[in-house]
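First comes one chain, alone, set out as structure tokens in the form predicted alone.
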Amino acid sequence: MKWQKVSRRTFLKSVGAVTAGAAMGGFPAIIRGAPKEILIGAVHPLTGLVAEAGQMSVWGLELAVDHVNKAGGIKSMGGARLRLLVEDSESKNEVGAMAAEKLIRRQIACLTGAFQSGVTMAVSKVADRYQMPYVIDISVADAITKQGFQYTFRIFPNLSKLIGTGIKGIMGVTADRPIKRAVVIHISEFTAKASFNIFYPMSEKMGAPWEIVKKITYPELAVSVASEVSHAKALKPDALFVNCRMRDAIMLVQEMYKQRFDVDGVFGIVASGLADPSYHKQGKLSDYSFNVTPWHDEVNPFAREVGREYEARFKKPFNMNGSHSYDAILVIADALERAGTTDKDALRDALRATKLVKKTSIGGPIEFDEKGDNIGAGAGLMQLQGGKSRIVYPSEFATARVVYPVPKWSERG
């Protein structure tokens, strides 16, 4: 990498900093040669089933990189600018692992990504093998941070935390009309199965009032969910608990409307499909559905300002994808600033000591526990109202009053 030019004033200022650093017993990184540009590698799905969500995450990364650079770059490294390199995982684990290796060969300082838990697990293994600091922006599987990885950190809440928050939220918003009978409908894939494997025992442990009268699954490439909806309707539940992707989520509510299948509420249990902008565009069909999901902090002025800029620039809503990816870059930039070097071990140690308060996602400050999970990671119970996701739980982040039970199909015009 090239050495950065410095003015006389900057040089003298640097000399002062060097003298101060030496007096404290150590030499700051600037005298070892600060890079002019710091490469950050990102692996995300830009093709495949979740390509749109992956692209929205990449936009969050790009926006944060721009903001860091406009604010003067990494000042402890002579104002070094961040540069983002993005590789497509194609929504495949093995492709994601190869993409991570390709980025590492390009001398990146840190990795981020990778959205799907299977891909993220594969990337984590590569990162640990190459001792490459890796900040996961989005991925939920608890297992990722249970592998003993030394260089992997995650800002997204894990499944257990998400579902615990979700159960509290569902019990809270339905307190005046508790759910007694519920049917579960979910896609037959890893994250959905893992979600409900946690949801069932956790509901019982937390004293949830509902009985799950039936668990219905459908294949990943299903072209219709008519028979599943018909089966559920016959059981006359108060509510549905679902986990589905965007295409399936749309099929589900279309079929419920077609069959005039009314329930008090449809609750997504960490259902990515219900957080997708294309689902939100279904109007009266998708309105009033709930979803347990991380989100951006709509009460926080900084997050609101970032959200406005994101939406003006990319013409897409600022949601959990853009927000957590944006925050991942803030975490990396903060660690680089404190480390003062791109040395992998120094950066890993700086990440371990993270305490980031200024961010866009809901929850407390970003701090990592011994496994690399974010202690402050938060989540909310969202409800679609007028085509927009509104936080209805917890109350400190709420942006709307809950509507429950939801209007019947015949009442929606």
Given for the second form:
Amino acid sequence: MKWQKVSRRTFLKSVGAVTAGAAMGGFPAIIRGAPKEILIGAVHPLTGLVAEAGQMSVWGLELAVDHVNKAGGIKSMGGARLRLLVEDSESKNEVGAMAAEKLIRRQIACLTGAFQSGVTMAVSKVADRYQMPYVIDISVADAITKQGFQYTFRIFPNLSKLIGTGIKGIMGVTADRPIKRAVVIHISEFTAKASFNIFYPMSEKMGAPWEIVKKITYPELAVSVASEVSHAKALKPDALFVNCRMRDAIMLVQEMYKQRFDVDGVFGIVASGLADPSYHKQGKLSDYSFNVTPWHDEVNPFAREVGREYEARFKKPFNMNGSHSYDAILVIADALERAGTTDKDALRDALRATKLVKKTSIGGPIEFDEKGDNIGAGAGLMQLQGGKSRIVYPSEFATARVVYPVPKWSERG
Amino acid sequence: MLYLQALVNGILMGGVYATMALGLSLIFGVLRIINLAHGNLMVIGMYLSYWLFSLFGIDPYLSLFGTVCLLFFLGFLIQRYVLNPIIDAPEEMSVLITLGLGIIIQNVLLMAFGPDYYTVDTSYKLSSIMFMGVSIDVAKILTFGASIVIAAVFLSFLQWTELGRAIRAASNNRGAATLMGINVKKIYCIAFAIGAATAGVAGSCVSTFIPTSQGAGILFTMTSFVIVIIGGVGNYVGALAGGLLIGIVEELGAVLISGSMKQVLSFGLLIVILLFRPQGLLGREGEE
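Would you mind giving the form predicted in complex with its partner chain, to go alongside the form predicted alone above?
And the full complex, kicking off with our chain again.
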């Protein structure tokens, strides 16, 4: 057989014909049959001081996306699958805002994130400017939902609600031995300061029995809190109200132990450091400390099941980060299902009409008020017992009996 | 009693600060390199101590010999391949490069160990001596001791060894040292390596009472800079004195004024020193 020389022109012609034919007939059919993909953008701190918490949130988001997809995706949209795009906020407001813009340019249907209130505020502004539905999984500052943003919704309780629950909880668990003298120690940082600015007047309004004898603060980059602890010890308080990040939380209890400073209880007022797994691993040092925080609902079988899967897959405890981020995806999927479209306004309206009962976080069903805050958002007073964070208040969510006053350092072996 | 406790806390923290600052002082003094990765090198030391302790049960004060070797080697490589090529560039180039280096180290650690915080649970981690109602932290005393030993070793090394003299010569006048037959580039590598090794020692020491995490570098770098400038650049006794001064001012200030004023006080002190004694407390005239 003799090979005929194929001229360049003939070659191009035949390739063109095949490609055009395929384009008209074959390939589009396949594309039409495949389920559509819906992109969800998330901004979380993956580097910087709170990177650990950010990572735990992203895992919650990933797990929920997998669950939604496994259950058949968004059925009203032909089983469209969700895909998560994550951007690092680097714990910085301006980086978070840029990350949000970047995600919006990639044609996402909805935004979530961003953990730190400052970053969330920046992301909210961007979301509102682009009219992009934004479901905040975690962020506490009251101010976020007071800006009149139309596209922002928040699953997490705001600070006032959290602290109100906390004060009620502290008064509840210390009813038999009321706290009379208390010292406040907190990191000099926005959320901590905002928390105590709500805590002081609210304690008074709620008739709390304690007198705050001293307010001690220390800088964010402190390498030691020895003298702060010495100062508190000299005032002989019954209890400490604290707000720390993780490094200083560990240093605080270490110093209390070394200086043999015993109190009836250490209460974290929405202290992220005390809610963190690295802190929980401190054994006798961290045990028995309290913290007011949103949590996952350990009594609810669905939340327990999700929690077990999360822990098996990521080798980290399922806590408020995992659960609230998980719920954010459920809320978004539920709204997409009802909206049947990724049109921004339709999705916003669907989010506004949310009533989600099946979820993993503590509190009532997720419904949003006119500002976008979750009416059902709840919190618990937690106590660390045997390295595990247990809910001791309110009683309907409680998973352990409270230990108060807490054992002295010398009694902890 | 409270003030006495704060004073004791301050002296102990001062020793810790001095340990942190020694390596930086050498690098700054000899190489004129503003090493913004100093704190990150310390953090590498912390991680090494943590892992050697949790895997093999080796105490940080023993494992610091391993840390020294590894960081010496790492420091040598950094100077040889990253900093020597820009030896003739303006000083601010080293700022950019070491800043980048610090970010790289931090992110490599983040990738390797995640964002978790680790604590080295030695038997003496929580030990303190109660003396007349004042508690004295054992781990910090050990670190203080280490800083005195390092400073002494440094001083004798620079004063009495051939290599030490070569380092001083290179630091005083690079051109002249080269003419005298000193291989300045090699000397620089050794000096940076020693500085890095010292940062490693400091990291090993503080790992017993400061939780280890990838983000701690900036904290240590900032504190060390203040101390080095206050004490006098390249002056090891000055670094000790500067560390003590900052430690005492911060801890007493925390009790007398407010905890959140700590850094205001130390940086305030820095500005005062820069205004009235720019060569540092123990630095010689014309060294600034």
